[in-house]
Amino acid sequence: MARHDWIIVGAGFTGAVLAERIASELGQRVLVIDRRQHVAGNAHDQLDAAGILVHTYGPHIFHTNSPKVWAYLSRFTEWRPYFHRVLGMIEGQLVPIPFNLNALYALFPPGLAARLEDRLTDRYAYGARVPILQLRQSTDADLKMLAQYVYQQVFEGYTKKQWGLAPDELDASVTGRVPVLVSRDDRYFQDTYQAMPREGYTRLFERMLDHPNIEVQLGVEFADLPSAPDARVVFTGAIDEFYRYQFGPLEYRSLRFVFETHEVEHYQPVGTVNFPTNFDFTRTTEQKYLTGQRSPRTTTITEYPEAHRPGENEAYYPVPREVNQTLYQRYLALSSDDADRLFFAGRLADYKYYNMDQAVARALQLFEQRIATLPRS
């Protein structure tokens, strides 16, 4: 194997950003490997048989409040402004998700909806994002009733399907991420920057990795590489897998995707429709809303959550429970003796749920605070 200063395992956001920074800023040689036959990790996209650009591993909508992350990624792509909208099927009606004042008036009698709006604006002010956990603790009877309704109709069933656990079996941070919006803003995200890569995510990654100091090898397992004792390693896969499940496997959730082509211009009224109750799937996303593509046909992706089975399906989501965090810390401690030569980073390696912008921020921070200051080996 040719001499490399670094081996980066995983060609998703974390691995690609670190490869680009090390190659460009430090002038060091990087080998990027991925067990899949493509770059871009879970953000990979490609044209399907109908000619529709689809996200291979489910919908990825970019949003961030970080000027630094936005500026960095903008080096490798032009953007198409896009504001994602989600509707939830609640009691037979499609209403905005997150739950907001428009949903309130769609589901409650006008007089009661007006009273609840007054209560919300008096207590939290117009424009507030109120975590459902906080709303459930309200001493106001009307707000407590509303919180219980949203919890049961929007959050509880969806959570059981997504995680395979009841909400009280998960870390409170999961509940804390579910807001009620005291506004009529129907956008799913309220971040400063919201857009999609104009040519898709895969093209963004190809540009990021197009550097003379970077070599990419696909369909390659880290365990199958010949020994390279002088190379430092960044591992972005599952940390328990790296250590051969020495303490037992960490818990992850997986997804099964069903892609369907429809001979209509649009199949649903917005990008994503959620199904919090009933059915065994959680949501259906229509790709053309995300990409802005024009075609008389359209493709949807429906997501069926399922347990992760190592070697059979992909690990997508670390399960936020205290017992899992304790086990993760045991694995992380194994790397302490090799802290300047072995780095773990990314959703699976850090055992932490990252949005795409958070994965980029994590990689940039790791590079700036630790990797850029290392003595050259």
Second form
2 protein chains.
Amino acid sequence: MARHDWIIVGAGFTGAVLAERIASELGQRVLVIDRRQHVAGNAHDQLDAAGILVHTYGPHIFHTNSPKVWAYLSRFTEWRPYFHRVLGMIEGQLVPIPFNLNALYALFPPGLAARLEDRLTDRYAYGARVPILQLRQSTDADLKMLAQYVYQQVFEGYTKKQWGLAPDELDASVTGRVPVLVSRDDRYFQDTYQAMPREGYTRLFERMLDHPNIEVQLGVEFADLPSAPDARVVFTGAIDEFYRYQFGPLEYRSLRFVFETHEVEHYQPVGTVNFPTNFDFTRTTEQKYLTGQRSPRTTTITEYPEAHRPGENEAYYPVPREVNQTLYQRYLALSSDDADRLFFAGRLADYKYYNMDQAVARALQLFEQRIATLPRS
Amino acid sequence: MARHDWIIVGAGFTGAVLAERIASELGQRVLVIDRRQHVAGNAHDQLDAAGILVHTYGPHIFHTNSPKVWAYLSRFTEWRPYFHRVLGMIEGQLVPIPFNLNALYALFPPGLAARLEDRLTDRYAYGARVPILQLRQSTDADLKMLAQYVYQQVFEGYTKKQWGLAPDELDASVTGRVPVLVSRDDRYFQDTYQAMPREGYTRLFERMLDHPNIEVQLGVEFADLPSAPDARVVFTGAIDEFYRYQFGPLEYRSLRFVFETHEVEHYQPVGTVNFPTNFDFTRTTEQKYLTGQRSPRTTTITEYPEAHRPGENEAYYPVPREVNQTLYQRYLALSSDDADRLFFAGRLADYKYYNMDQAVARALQLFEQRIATLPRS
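Output block for the form predicted in complex with a further copy of the same chain, input the form predicted alone:
Whole complex next, starting from this chain.
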């Protein structure tokens, strides 16, 4: 095995971007390992038994406001423009999420809806995203009622399912943010760039990692590698696992995905349907809307949130509670002695929820600010 | 025949749940008998001559707020989410039942509808279920009119057909409860879990009863069993029949079902259409909405309420009158000497209307509190 300058643990967005940058820009040799049998991390996609392209670890929809991230990824994929739409099942009707003026008219009787529209457009800029925390503090009785309604119908039950916690057990940064959108824009994202990789995420990763300086080994644990004392390391896995859970495990939320194929062209009217107040699952996503694939059948993914059990299921979401941040800081402090030999980056290593574009931006920044400037080892 | 620890009379929800619990949790041997030639009690379903899955004893729609009941039944079936909708034929129009703000706008002229909307949303919390008894006591003339209208158009005629009695002959607990819903939620239920067993109820029961400790004998009367003095008994049939009607029969309401197959994809716009003021039947249910089955034809069930004639038709609904409760208490008192050898449970044995989830909850509770704690016989 050739000597590697770098070992990158994890072939998700963070690891793949750093491998590509180091290989292409610094001309150094990189070994990328992943304990899974595939690249692309949680963005991995593949054809299922029915021939439908599905996202192995739940729906991944790309969106970004960053021209830099967009330009970078565009080197490795063409794109299919896609505006994601989410409808929530509220009082038996499918209405736009985030809650907007269309939802107002779908759910409330005409008189009340018109009054609420007046109150909202009087008080807030058209197009504003008003957090319900702010609406609740309004002195207007109608707006207070609206805030309470959105809290109960959209937020409360969904939050309980998603986190297994009551809203008041979570950081206020999470609970206060749910918006009412003062417009009729029913897209889930308002980012400048909203698109899906035309041949899928896995193909994008294959292109990123296709470089003579990059070697990829799959099904390999970091702990099982022969020691390579000269190589620098980027670790994109869980920081608590890296340090053998010595302060105890960091808390994550996991998901169980149920994939179902239906013998119909479409199963639901839009990409994702949320169930804020019904059932134990949070949402069902129909993959064909995301990928644009045509087929007489269709596959859905339904998400059941569950507690994370290390070694048994995947760690998806850092749980936004003060106590977890404190624990993470203790782990992070352990790494400071190795500051230019060992780097932690990524959703699991930073214990921070990143969208895909944020993971790419974080990796690009780490490369530019800390890795490209290192003395050659 | 092997010796059984338990004889369970009736293979409906109550009997099947208790059989499964006793067999799985206590490891005891259970004989389940039913006088009918099938399991699943009144929840039984089967394919009709047209290949449509129909509910033999009238439409059964599963809904519950109990995570415990939901989790328990989910061991034996997958589910198809289904929100039941009922439209009532009122003044020639199909409007949501329970009566809600959509019904207001469908039935009344725009000015009056808007005024009623204002009165209701001023006076009651949005989303409230206001019993018409309460509306009738309002000092507002419009709301009084609305209460009277709903009473006559939705409640009075339906009640006469359903019970064969005028509203004032029934307990006020029944007549006072009919609500006006201050929202546009047009689902018949608001429960957290609303779904149908994906492969039908009969398949669910077959899975529950498929246990090496359970023997099922169909077409067998309790009275015809050889005596088994060591076995404990759960009787889920009618308590008055068990005690040979010695104080006279308990009063039930029965139904006659008319099944019709139509050579169209859909017969009506939603699962159930009620006819509160017309005809002798109460409602027509189109099975395909409930089950999600696809077919170029469709089967409906129309329900004609009728008096119960023991031995001739089925006892479906305990009649909610004081006199019947008194009679039931006399029968119940007869069973107290056998308190840990003989158990009565279920709609007929408790002389109490249970929805399916309530029957399951009652059986689980009986098992946990009284059966699991018994000394081994």
